[in-house]
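Have a look below at one chain only, the form predicted alone, in structure tokens format.
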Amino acid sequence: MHGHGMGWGFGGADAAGGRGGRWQMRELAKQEHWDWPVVRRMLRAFRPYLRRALLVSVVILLTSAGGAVPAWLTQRIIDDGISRGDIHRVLLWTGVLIGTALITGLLGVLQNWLTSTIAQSVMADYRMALFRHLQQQSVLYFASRQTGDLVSRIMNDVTAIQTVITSTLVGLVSNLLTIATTLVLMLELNWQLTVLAILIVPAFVLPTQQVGKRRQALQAQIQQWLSRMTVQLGETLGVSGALLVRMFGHEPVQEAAFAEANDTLRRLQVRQALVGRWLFMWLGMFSSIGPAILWGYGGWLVIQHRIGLGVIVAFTALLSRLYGPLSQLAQLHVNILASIALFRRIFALLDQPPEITDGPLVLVPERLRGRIELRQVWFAYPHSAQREGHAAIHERRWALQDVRLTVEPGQTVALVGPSGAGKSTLLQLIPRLTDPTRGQVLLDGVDIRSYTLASLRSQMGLVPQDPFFFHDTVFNNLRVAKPDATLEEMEQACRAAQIHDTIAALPEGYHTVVGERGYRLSGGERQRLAIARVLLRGARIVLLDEATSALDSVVEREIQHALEVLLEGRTAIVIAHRLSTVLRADQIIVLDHGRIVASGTHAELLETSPLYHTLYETQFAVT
């Protein structure tokens, strides 16, 4: 596919994430497993917040030793107080026990403050370095993507970090510190009575492994979904999507495919929540027996005088403290087998490196003279030679096929041809959105992959066929072009562009919103804003393709005018739509299949040029 027309037809690749069905989740789910590079991978997110973790270490362990002593004190209160009669030490210590908790609280607030804070920059810096890293990427990266995969990517990944920092994470470190102290005071106040709760650990921790597996493989196919509706969401409440929604009547088909992946996200929700839960009845039942055991053999020791009352009763307090940490220390497996599916997918988008790459050399703007060379240029799409594995290069799909083609500055050159005869391919070579698989693309006699994309985009200007505009002001998408411009500098560019009366006209003029990708204005006008964005810029090299809608002869006129005022003294090439702009061209570039077929000006492939002939009486002569 070789995508004519300015909306950047890259063609062919599946999108990521959107399309694989339920057979490809099922897949992601088997794929996944306990991965440590992934685990510690995870974990070096926190070095910037080292120091900050290590303090939420130290306040956990207070929070978990100060936990442990009001088990301690009730020990104290009843065998050093109330059994000897002592009102003052049962004073004394029910005024230490008041003081511990008040101090215990303040303790928990800190560490969720802690926490949270550790949480949401962790998050932030995952989602900053996403947003940057896809900044990077080629425009074919993203034609061959789903915009709504990569959202969901950022945001509902991204954001499910949190519970992994502040429950799953934060949880193990507290968990173990509470189980660590209790074991040691329950040591400190009767080791048989330890052991003997110990001995029930196990029907605590070995039932997990399996219902881990599960859980693991129920969040991949969630993440799926989610992201599956986020991709729907994304196109049919975007303007474009909702007006061909809206005149095809497609309404029925997206409510449709909107409730099958909703209740799927409910099913496999609930299942999630479900899954373990005979493990957790299992738990529960424990939580009961473990007491009751305990009280058994305690009471019989009390009577055997061989621990006081006290020492039963703290035990009894101090079970809970063990157990119940136990408990979440089973769901915390589980938590954590089931994120290493998220950070699979947000590492994978990490990982992918981008296909343009800066150059070591600053193109200086005074020195640019405005020389374009493609020498022996091929392109094929990238999913073409992926389908095809190593196939030999004579069999891939060429878009470009030994293009040699040299613009002198100053110069237009118009490119005509059928639809998919690799015009858009051309033009996307100039300024870098994708680099040629063989061949060379020159300015001023050096490749142009020796300079830094900034210095080399800085000096080009493109006019699409289908200008997008930012959902904004006038005045903030003119900006995009020179971010320092002045009210007075875009009136100057939007006069020369034929646009600025219209503009003035606008409820808030500059100001005003110009609605998603512009579509409070005219097709006619979009183009003429794009015109008058590109000679805000100021660029040297200008890349046009031409709009192909019918307009009537006033704003006919206006763009010819905009048209005529962008090319002069600048080097063109441009995607011819109109007679008027192939007239006036230096040189006309004829493309089919990929290959130069002819080149001359309008009178001679006229005469010379089968093709262009029939392209001329279909349609330049009827333009």
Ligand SMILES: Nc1ncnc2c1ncn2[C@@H]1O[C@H](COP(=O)(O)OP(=O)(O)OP(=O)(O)O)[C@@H](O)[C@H]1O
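By rigid core we mean the largest C-alpha set that fits within 1.5 Å across both forms. Positions refer to the first chain, counted from 1. Because the structure is predicted, anything quoted here is derived from the model rather than measured. Compared with the form predicted in complex with the named molecule:
- Relative to the superposed core, residue 182 undergoes a Cα shift of 2 Å or more between the two forms.
- Core-superposed comparison between the two forms: CA of residue 574 displaced by less than 2 Å.
- With the core held fixed between the two forms, residue 458 has its Cα displaced by under 2 Å.
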Given for the second form:
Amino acid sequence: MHGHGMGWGFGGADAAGGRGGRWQMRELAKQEHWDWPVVRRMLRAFRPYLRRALLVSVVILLTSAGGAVPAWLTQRIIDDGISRGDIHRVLLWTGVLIGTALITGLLGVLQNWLTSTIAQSVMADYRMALFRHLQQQSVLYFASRQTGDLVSRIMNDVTAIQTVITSTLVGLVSNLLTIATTLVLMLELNWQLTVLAILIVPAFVLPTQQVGKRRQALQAQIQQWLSRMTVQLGETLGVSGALLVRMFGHEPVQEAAFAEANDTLRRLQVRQALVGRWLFMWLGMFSSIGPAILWGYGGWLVIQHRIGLGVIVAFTALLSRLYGPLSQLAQLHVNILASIALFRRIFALLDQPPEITDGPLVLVPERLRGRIELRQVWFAYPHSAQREGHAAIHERRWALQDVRLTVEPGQTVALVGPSGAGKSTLLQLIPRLTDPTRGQVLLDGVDIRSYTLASLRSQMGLVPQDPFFFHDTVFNNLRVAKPDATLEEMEQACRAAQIHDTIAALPEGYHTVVGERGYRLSGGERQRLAIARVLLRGARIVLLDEATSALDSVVEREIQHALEVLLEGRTAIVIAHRLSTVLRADQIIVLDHGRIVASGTHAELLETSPLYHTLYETQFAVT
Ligand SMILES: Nc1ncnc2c1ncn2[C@@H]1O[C@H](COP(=O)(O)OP(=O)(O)OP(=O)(O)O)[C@@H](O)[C@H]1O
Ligand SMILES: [Mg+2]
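For comparison with the form predicted alone, provide the form predicted in complex with the named molecule.
In what comes next, the whole complex appears, and the chain from above leads the way.
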């Protein structure tokens, strides 16, 4: 639809707002305004493809000019050939006509190829830039955002760039050129008919605009109901949702809600289809009325011998090259504003600086002793965007307050405390998953912020409460910890973590796919596999968030063996939920409401800390 199609630019109906994508563009454009810095930055993305862009412009110029040639040739054939009975001329011009059609066709293909490669390259560049940027963000960054939103930025917003390029940039240039070449040729043929053709313009463009708006409004409603339906389907067809619905007998309510959405959608979509029908009828009718007016007036001119018959034929052909592009230009501002909105969203994401950044020093493993010290550490979670309003009212909530703690090389410190006390938060500070709001974390007396993240983290192993595994084989999941690990090394680590026998018994052993949709390992198995992963890494500092689930005594013993290997000779901070773990710690720290309220050995704490006593009686699974 770049203005050189035959017919009356029926594309106008589509351009006026048929599909959901177009609707979204309108919605985006609504709250947008022209913004030079964003536009400049947008255009800068095309700089690597400047030469190709220039080539496209030349090709567009040629196709726009070439599109007008058939009308001109038709006039020649009729007035210079047929009217004068000159068959040689007729044959010559028809030959040229065929040649032009071939050339403009080929140029059209070239234009499509060039714009697609530019658009796809720019899209690929942005996807890469966004992915790289997000990889640098802290874990906390993702905790405060919806995954779906970020995924949609990368997949949808970036894909919309394609529309920007083809319909906005190419559309602007090609429509303007098409209109310009058409007008030049029209004026060259006859100025009175040109004026008449321009006078008919509003009759074509205005109804398209009107209908476009009506369809827009309907589409907005349809979109709302569709997303409502999608949400409901997602919830009720998922395992957890289905479970809830069955257990509480909620089926009738769900069915009623679905029926309402279903019915509304049916009505809205019928109405939307009908709005389009009227436009099509009008355009169809007008495709006869427009030429009829031309024929009426032009016929009179021909009878007066003021013009040749061929001029009218050429004009009727040129009409479509005027109205199609005009109606597209009439709604170009929507595309431009929507593009600004999309790019603004992409730029906003790219401009967020990573919260955790590298220090200047590289941690040398050979010189690492492994002494950890927390010096007057305070930590408050940043308020997420939705809760900002509350932040102004409420005081900052400290998840950790004035924590002072030293772990000597090779020591194991057990962290205990009620749920929400800040244990996991404290653990996150050591590998710099978050930085303290106040205070310092020191490793061998040096602030850990001095080191590069990679060198710091390479010396630490974290076993989270619910470890994550990629949807991949056990083998590849273990390789995450050590890319060049051999199967022997893996087996050794897994034996030490008491998980080898379990893996060996899987259908395909170490090559069984686990994770999200793969073979489901039990909670205890996952944690032991995570321990194996840390052992494989050979980290000197171990951070362990013990699973709370009660285990039977066989598994309990296996875990205990695994832990013994893991903690041996390493500096460790362990969030302990089991008495056996607490008992083998060199030091026990009791955390409550973000503060260290007591510390010592098991026996000491039983005497001195009432909270510890309670925890001992209620929380620790006694074995
Ligand atoms: N991402 C987050 N954003 C905001 N607040 C958080 C976040 N994560 C934890 N918190 C809050 O910080 C406090 C400490 O949480 P933390 O996860 O450290 O507790 P915990 O001692 O590990 O508890 P549990 O034993 O239940 O795992 C809690 O009040 C919690 O609500
Ligand atoms: Mg926790």
